[in-house]
Amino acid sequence: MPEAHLHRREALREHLRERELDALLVTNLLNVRYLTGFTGSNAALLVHAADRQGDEQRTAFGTDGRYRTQSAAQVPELERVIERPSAEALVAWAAKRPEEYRRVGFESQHVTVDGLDSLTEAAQEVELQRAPGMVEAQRQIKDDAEIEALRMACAAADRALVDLLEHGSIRAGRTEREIARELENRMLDYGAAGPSFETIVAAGANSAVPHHRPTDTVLAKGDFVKLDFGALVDGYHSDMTRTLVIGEPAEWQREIYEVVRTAQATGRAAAVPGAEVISVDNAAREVITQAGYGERFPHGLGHGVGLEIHEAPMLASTGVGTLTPGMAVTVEPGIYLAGRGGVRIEDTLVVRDDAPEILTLSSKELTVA
């Protein structure tokens, strides 16, 4: 992915020039990883607006002595400042070149009050400017390398679920914790570095709790079983939810499942370039409201997914902005009947010009385990 990092830094420089900033100090570790590929626990990056691909003499990477060897391997193309604290060291490095670093933006949403004091002290004649959210805005639109990582993460999760179903692992008598543990282990078998988040397995009445944590609850005949899980591959997260039933489903289970399935398909179809995020949420929500379950759908329709499991854009009634090709989002409507059970169906998809590319491919038919 090294070539992708070069392109990402170049795209960031265009935004810096638009903001009339000489450079941006990047201190959020995920943003540093996005721009360089570095995976250590301490780093900062100073991206200069006037540099160009192949000529980045004024762009510098900072970390501490623990990562001297790792940073040389992962970020060999940039000037390295090996000193702790890294952000202050980079600002001090820039302060020695006042003719090139007059106005330096910094990620103010990630800097504490005390941290700003330290940066200001190191800056000397350099003018620090608040520049929140610049890299996060760029990260909303995934490049080919990111989408391939998401595909791999989704495939690992898909294959793990298929294995569980084929081996009869989701059955009466097993506990939520046992199934969650097996699901996570199978994702590891298929190339995941780990789960995207704590796996949700919710049986019976627990399935009506949107973010239930697995317990020793035993699955029983007639239970809904909601599984919300994902795999982590190359730092990128997948996210999917499927709801099954143990034994023959009751009529009320078939009813709410079909409503959610229709709402989910409607939401997917609405996720097109130029669509307001609030309108995508509304499209799916209207299906559930018309069926009489509007108050039983208490959360937003979905969210962006990438280096973070929850990132912009947010598909919700409070969301802002429009969808753009290359955005990766989830679509996950649900109905939750307290004390009885609930259904959520979720896919990760990529917004495309023609139709969304669905990355989570497991069946959304009501599966009887």
Contents of the next structure:
Protein chains: 2
Amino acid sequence: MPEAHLHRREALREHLRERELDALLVTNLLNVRYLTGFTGSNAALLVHAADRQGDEQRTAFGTDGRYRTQSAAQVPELERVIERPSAEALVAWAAKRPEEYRRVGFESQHVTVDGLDSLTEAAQEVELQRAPGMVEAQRQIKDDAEIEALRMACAAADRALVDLLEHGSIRAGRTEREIARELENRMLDYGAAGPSFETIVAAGANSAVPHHRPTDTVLAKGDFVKLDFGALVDGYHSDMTRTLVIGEPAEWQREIYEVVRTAQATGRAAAVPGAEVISVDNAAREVITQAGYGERFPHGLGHGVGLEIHEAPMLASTGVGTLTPGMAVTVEPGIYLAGRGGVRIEDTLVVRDDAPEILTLSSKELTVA
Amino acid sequence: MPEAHLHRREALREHLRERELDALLVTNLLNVRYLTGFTGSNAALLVHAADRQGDEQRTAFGTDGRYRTQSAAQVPELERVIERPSAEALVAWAAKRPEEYRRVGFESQHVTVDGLDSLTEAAQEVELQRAPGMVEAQRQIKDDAEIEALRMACAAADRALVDLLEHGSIRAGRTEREIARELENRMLDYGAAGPSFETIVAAGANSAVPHHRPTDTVLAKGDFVKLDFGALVDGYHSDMTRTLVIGEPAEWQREIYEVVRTAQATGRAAAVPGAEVISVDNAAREVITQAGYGERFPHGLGHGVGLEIHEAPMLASTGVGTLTPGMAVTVEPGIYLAGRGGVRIEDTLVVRDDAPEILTLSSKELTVA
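Having gone through the form predicted on its own, I am curious about the other one (the form predicted together with another copy of the chain); can you provide its structure?
After this comes the whole thing, all chains and molecules, with the earlier chain placed first.
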């Protein structure tokens, strides 16, 4: 993994030089983690454009006293400034070397209006310049270490679901909350540090609420049960949704399930390099619209996933950009019939040159539990 | 609870009038939750200064299509603008009524540099003005509904620890990770929605790392075991630390435990209305310094706790302000001897007119497990 962090910093430096910045002040903690591997709760990073792998004397890492030991272990290769507030301390550190840090970019998508005031004060002669989203742009395309973490996160979730199905845990008489907890515990058994977001288990009419929180609602025969959940492994989030039926499916259930299943397959097939994110959303949406349920699909088709559960690119009618090999995204169309029930089917996949690589492998056939 | 939200908005309006703002645009999601009870992942709120309870026609709530149903249930009393991006949509809504929204405050401690650009574009004739931390200031003093939630969160954590101790779960041969997971599961049994932060279980030399993540380290006789954990109930976070010894404590363990215990009691006693936060930190720190361990206590004494695990006020040498009845804070001194072990003892308490009310009630005697 440390090797990967060096490469990521190298790639960032190239972009910095293109933008004629001497350095980038990274304050988004996830971006710091991405570039260094540091997992504490407070840090900042100053990446100098002219440093190079093995000789990073002008690149510095900042955190506070709680993380002295941890940062020495996780970021041994960089100068460490142990002082609060970390971002201001790094800027002050740069301000002492004004000839080497003339123009320093900052993450204007992350630094607050008030935060910029205190950075500007610390900067003295250093010119701070907006440089929004540079690391996020880089993070859209996952490297091998990241895909491996995503694969493990997806596997933990897959295995947990298989366990529950094999043990008949999803059945009439149990509550949404019980099932959510069992899913989460099984994911921990399979190596997750935790759930990657609040597990959704939604039975019966609750399945028509796109983002439902598990309650003490008891599963009953004839219910749709929608499970939207994921595992967190090495900071990476998996995300999958499966919808089951308790007992024999009714005709309307078979119908909307089949529409969503086709839409999801269509969306997956559209997720190829060069595809506009809007067109991927459109491809799946068109299937649902043609079936007469267009208004029952009130959310985007999917989103990027990685160190955040929702990150760029967004596969939505409002999204921008095109897909590139190595992007990890979800594809998750749904149909929700208020008061009756809903279906969502979701995979996490990696865009590849040929067909996308699906990381969530549980069956998408209509499962009768 | 809805009653509480109305009162909180009323109190905010008073502050808005003092600052001659027509309204405040609330974009920090926790502040939106505090003022409305909305628990979704995307929302903003525009609170008009001249509205009043029962007649809030100029106060509007914004979210997106995923939360149409949920927001109707949780925020029925307010006009709802269902449009992304929510903050911009609310500002545009206000811009259509320029005579009523001349000066609108925004949370400059939360709005990003780039975010302000898009708000400014949406604002048209409306003047946006910095109004940092107004809701956070209000949130420092907890109302009865909040203290009740904190009490339940603290009780869930307390009971979980008592269970583990009664069942002999914390013993030589078990791993940090096993114990962390058991603690978390017991908290769920006692009504927690989840842990309030990543549970720390740190055995032996690991206990000398202030923020250690549970590993497969096996507990052994003679180890300190530091447990820092909490429960999340209705969005409120409890926070407590206890340190035990496996088997008979050594002399050095008794010594530093006693110093920390005295420092913690001293800190608690100093947490009275009117006390400067620095002086509370000082009071506890002085005990540790006098005992010769001043440099082994490298963090602040405590922090406010509520909808965030760390919020104002900070009880630290760099803190500002004084304590007021109703503030909920932690008091958590520690001594960490690298390579050997460390002790931290932490309570969550509410500042009261007389003595503080301690919400975490587990024993602070040196427990031999």
